[in-house]
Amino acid sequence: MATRQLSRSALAGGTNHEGFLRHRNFRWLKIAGGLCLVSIVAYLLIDQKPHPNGGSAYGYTLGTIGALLILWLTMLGLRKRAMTRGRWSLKAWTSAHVYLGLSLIIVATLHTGFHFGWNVHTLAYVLMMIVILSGMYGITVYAALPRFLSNNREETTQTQMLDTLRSLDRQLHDAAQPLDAGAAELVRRSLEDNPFGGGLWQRLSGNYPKCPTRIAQLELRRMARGMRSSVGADPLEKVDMLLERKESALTLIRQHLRYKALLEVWLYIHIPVTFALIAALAAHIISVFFYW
């Protein structure tokens, strides 16, 4: 009996954790799809040569819908600050944000009547497409990368990974005491290396060609080859072992940072371009109503 109750509660919990893309059996996908279908059918049925553009009644209608959608979509950032349930829960709002945002591809394109040029109107359209494409990237990485983040950490937290690195640094510091000045300097550079250092490209690529730890390991191994018959090679072997463990720890941390950067980098495009889009949209609307 207890097992059945546990199974039922687990099933109930599973429905509560439905993803925002599948929210309410894809309710907002259906609504956005319906909006796109109506827009396309209306465009095809209007008996007008050439087909309607932004200056026609059809174009103004779609333009109004598109502009209102863009302004509403920008409210998601404010919406995240308010926690509510039900129809206007954050999950429902995010689902609507995604699917209605994608519907703008159809709505805005038909609004233009496929007329583009070197002007503020096309600029607004291009900025909108950049925002949408960056949002699509964000959805993709949020669907895939958290699993890679979890697998990469191997059931350890970021704090635990850093604690492991600090412990290795302390051991390296002690093990390097018998080394000569040149070898000790290589170890010192490794100890002073910031695991969070490097530019955006290094974080995204996970490639650190000037990593002091890797350089120290290669140089010390070269030194050790010339001292194989000497007792003095023993400290180098111990330091080499610790550097190898540190490089493995750094690889784990940098892969973790890479996944986090891939999760966050799209926001550096999505949000600033959204503000640029609002400015271009305002210029587009003003120019249409006051200068046309």
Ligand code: HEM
Second form
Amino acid sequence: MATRQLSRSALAGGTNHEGFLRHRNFRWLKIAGGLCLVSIVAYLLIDQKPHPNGGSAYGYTLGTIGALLILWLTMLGLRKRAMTRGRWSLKAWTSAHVYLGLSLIIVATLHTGFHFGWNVHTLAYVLMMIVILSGMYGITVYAALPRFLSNNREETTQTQMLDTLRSLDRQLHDAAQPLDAGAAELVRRSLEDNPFGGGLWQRLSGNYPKCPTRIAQLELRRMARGMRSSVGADPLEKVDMLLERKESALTLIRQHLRYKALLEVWLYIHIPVTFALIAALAAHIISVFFYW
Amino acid sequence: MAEAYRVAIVGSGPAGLSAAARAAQLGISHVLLEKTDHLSDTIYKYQKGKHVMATPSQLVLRSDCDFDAGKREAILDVWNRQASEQKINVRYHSEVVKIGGVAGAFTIALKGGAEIQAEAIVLAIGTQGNPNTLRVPGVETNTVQYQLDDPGEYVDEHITVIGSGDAGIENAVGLAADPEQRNTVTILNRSADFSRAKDANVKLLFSMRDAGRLTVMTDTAPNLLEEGFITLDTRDGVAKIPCNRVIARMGSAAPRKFIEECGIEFTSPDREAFPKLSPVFESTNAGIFVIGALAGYPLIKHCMNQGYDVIEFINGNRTLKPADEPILEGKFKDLPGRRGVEYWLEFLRDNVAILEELSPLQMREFMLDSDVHAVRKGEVVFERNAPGSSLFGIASGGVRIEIDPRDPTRAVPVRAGSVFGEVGLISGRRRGATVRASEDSILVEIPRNAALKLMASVPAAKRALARISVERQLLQIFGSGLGPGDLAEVVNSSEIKSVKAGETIMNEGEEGYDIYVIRTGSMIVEKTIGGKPVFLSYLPAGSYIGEMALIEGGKRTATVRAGIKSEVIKISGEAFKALLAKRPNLLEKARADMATRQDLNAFIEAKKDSFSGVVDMYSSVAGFLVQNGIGEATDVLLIDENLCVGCDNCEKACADSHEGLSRLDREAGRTYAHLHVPTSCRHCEHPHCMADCPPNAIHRGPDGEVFIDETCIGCGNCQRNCPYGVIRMDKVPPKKPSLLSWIFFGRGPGPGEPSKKWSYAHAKGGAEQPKKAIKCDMCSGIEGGPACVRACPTGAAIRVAPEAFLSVSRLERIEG
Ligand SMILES: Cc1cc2nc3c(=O)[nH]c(=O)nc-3n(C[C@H](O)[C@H](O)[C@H](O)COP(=O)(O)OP(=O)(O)OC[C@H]3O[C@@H](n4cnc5c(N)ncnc54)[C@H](O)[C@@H]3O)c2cc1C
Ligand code: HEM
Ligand code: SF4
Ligand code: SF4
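Let's see the other form, the form predicted together with the ligand, since the form predicted on its own is already up.
Following is the full complex, with the preceding chain placed first.
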């Protein structure tokens, strides 16, 4: 049995689908690796007088490469948002960004000739290393977390999660009407709790020790134990059931927000420090040319 | 004595109203019978504030009533005013249930028993039909309604909604949405699942149920209505629940049965067929005229023009030229020789065999949708692999179909009178061969919808086309030097069979050596390995299967089942064997094809031990994709959730490449084994969305994309018809400040779709923006291709054609 389609996409090959790290069979890893290798070999071979530093011809070359690379790496932010026409792919850009960015560790370190001090030059270097380290954290979470994000949400969207919470809140509101003031106050605190609230640490750790919903549930259960009386239609029981459901809905969305925060948080270092880096870099270059 | 008139016009939509206005102007005694208590029920029921469009714009309006694009309310106001100013005799609450008598003396029976006499009748009842009614004891004496205008009207009631479609679900959800109304809502479904409704609606319903806001009863049917109660048959026996109001949403019956009972014939039994009409809109029952949507003209302007025309005709006007004359003149103006519209219409009808049986009126309408081209000798009509689903008829001259891409001299001639291009029409796939004019020719190009309409209205055309298409499809597949003559026997022995989704056409281990050609739809091939079915491959329309057993002998080596509803051509093994014996090079080709497939089998066999887990995985992923409509897709967006970081840059890129609205919802949609099918158009082979678009605004474009053009009137039919929920109805937001001014000065909302609030605050005053249907167009015309894929930073978003994706080559990747 045979068909015309099979011969088209024969056994090997198939669709071309690789993530940004493997893009084109690690093309940019190879290029960046080559760049590092050449820099190291040259560093060892070229006898820099009087001692290795940024002012030698070799140092200038590495410095220029490094500065241009930094500017180009910064352009990723623009590329990501400018939806122009043309055959570019952000995946290829990210791939190149990651590997060329990492190569800066070698290129820039060799450029310094291992001269560090309390000055703007070293400041630029340190800022760069911070950006790079944050980037390394970035690719680590990019590689590890997406599947957890996917498993956790199980086809529910964030909007749906919020809708569920809202509808539980409405029911809680109705169900709490017959409760006495103390119990109603507990429920009210749970209703006022904002799933997006809480500090950065709570968002990242997923721990909400003072979660009003859980407190409300614990307290209500404690109260109920004291006066276990009616059966079945007890309003407390209904509220308890709703609080339980709200808690599991909260767990879902908090976990979701946690993964998203872990995937994003580093950009809040990566990007601002990039701008600080460019400022420091400019100062470094100007001072080198005018005051050296 | 019954009321008596010269003309009775049934239905007060744009068609009927315009007819009545003309009759009033001419002083003809008339009555306009309307079922409801207001004019033009179809338009009355549009959503509040809907912007009504006046397309096609080239068509001039010829009516005594005014009509211009604008709000629904404004249009209805004008009509109401004009109806009274022009002294149109409207009779409301007058549903016509039966028409008897003959021309000159018809008797019209109204619901409720009244009768009306008329010499002539104009039927303009549209296509909305009547809602299916509830048939249980007690319906007459209790509150049962078939429509729900404003769910906010009802408070403190026990309401039972019957029906499991979108309408029923939307009503139930609407009634229960606001707890302040304190309604107790129950929805009944006769069957166990809500398969007829949209996924999103079902999800919403279930979440409301889980939230305790309404009750869903499946496997349940109503049995008896009593004051304040309804009795139900459930799977576990009889139940009686409180009920003050029943809302029955059980679909509607097309008006066809009623029309046929009036003695009017349709052109064919097909669902798409229209009544047979003369050039003056007269049906097969002399004296009864049919106009408007019911006659096959779904746009308001057409309807109104016909209303005017039909009364002129009835009044004896023989010289009236149709209002569409200028449009047709435009279509014919580039043809050689200065001839009039009449000449060309006749010329095409006489020379293209499948058009022969069209009436002059149908021919006019047909030409409004179609195009004529004069092509020179040697000119290419279309290229192999170009997308396109139109059918071509040759009125004069001839063409050659180049069946072998490597050798243009190998071609099948097609002569005047015949057609070509039917494979694309039937299978919805790209063109299989290049077609070139072999002499100067005149060709009619019939778009898919017009061709479907033609087949539905002229059964002979349908039969002729089926035969031609089988022959051509076989020629294309087995094209090694065969001519139509060689195939005669094979074609005669063949039959077209339709296969339901999931049904098999051959089973592993079975005897049998018939061959199957997939005509529409797609098939999946499975093999049982270690007791489990393993997905071997996916066969789109245009493939053939089954020759292995025929050539090699032996039993079937795999099971083939339909991925979606499909059609196959079954060819008798005997006839095919005879052909192979006659044509050794065909046998060779078949053997070569077979070798690839045997390799595949061997590959699977060899791998099964080393990674049976992977084989399993692959099979189940493939199964999941087919379930999610990939079986009818031509191009689909998938997201690998091993890579997706949730940045939504794909959505932002989509919005920024298309007037600020995103056509994909990344997060929504199904996921299996981290493979996510987002809510985004699959560019179906046979797009469901195209089925019912009044201005015919949905087309297949040059890259195979299904797109909606600017003539969209925003009726929302496509949104309802798309089973994957990918079409949204929305207004184009205002233009944003540039990216750089956002970055440096924080102006505007930034990349991606602006929020509703921002759009509202920055909307330009003046003309109100209509809502239009918005869907993915695969970024056609944008260099570099789909923006969603280009803008994904991690490579998670990919676009694939199913046949490439669903191939076993994936096995190694999944493993890796
Ligand atoms: C949501 C939506 C949006 C649309 N938007 C547009 C648009 O923007 N522009 C455009 O050009 N077209 C639009 N259309 C198409 C257009 O509305 C219809 O094609 C048009 O109304 C058809 O007119 P008609 O006169 O043939 O029938 P209808 O308008 O359907 O009128 C039929 C009338 O007959 C009455 N009737 C039915 N049966 C009987 C009976 N047995 N006895 C007595 N009376 C009866 C009905 O109550 C109704 O009033 C839209 C359609 C829909 C559904
Ligand atoms: C000095 C070096 C670097 C500079 C100046 C730099 C700068 C930037 C900038 C401006 C962005 C755009 C962020 C945005 O707008 O969303 C970005 C994104 C990113 N960078 Fe860097 N970067 C550097 C090094 C690195 C390194 C070494 C890595 C990895 C090891 C890295 C990984 C990334 C990743 C993964 C993204 C996110 C892509 C996305 O999600 O769109 N960067 N970087
Ligand atoms: S809009 Fe829906 S029906 Fe139309 S082609 Fe896309 S997925 Fe298919
Ligand atoms: S594209 Fe959709 S909304 Fe627009 S006119 Fe066609 S069917 Fe109606």
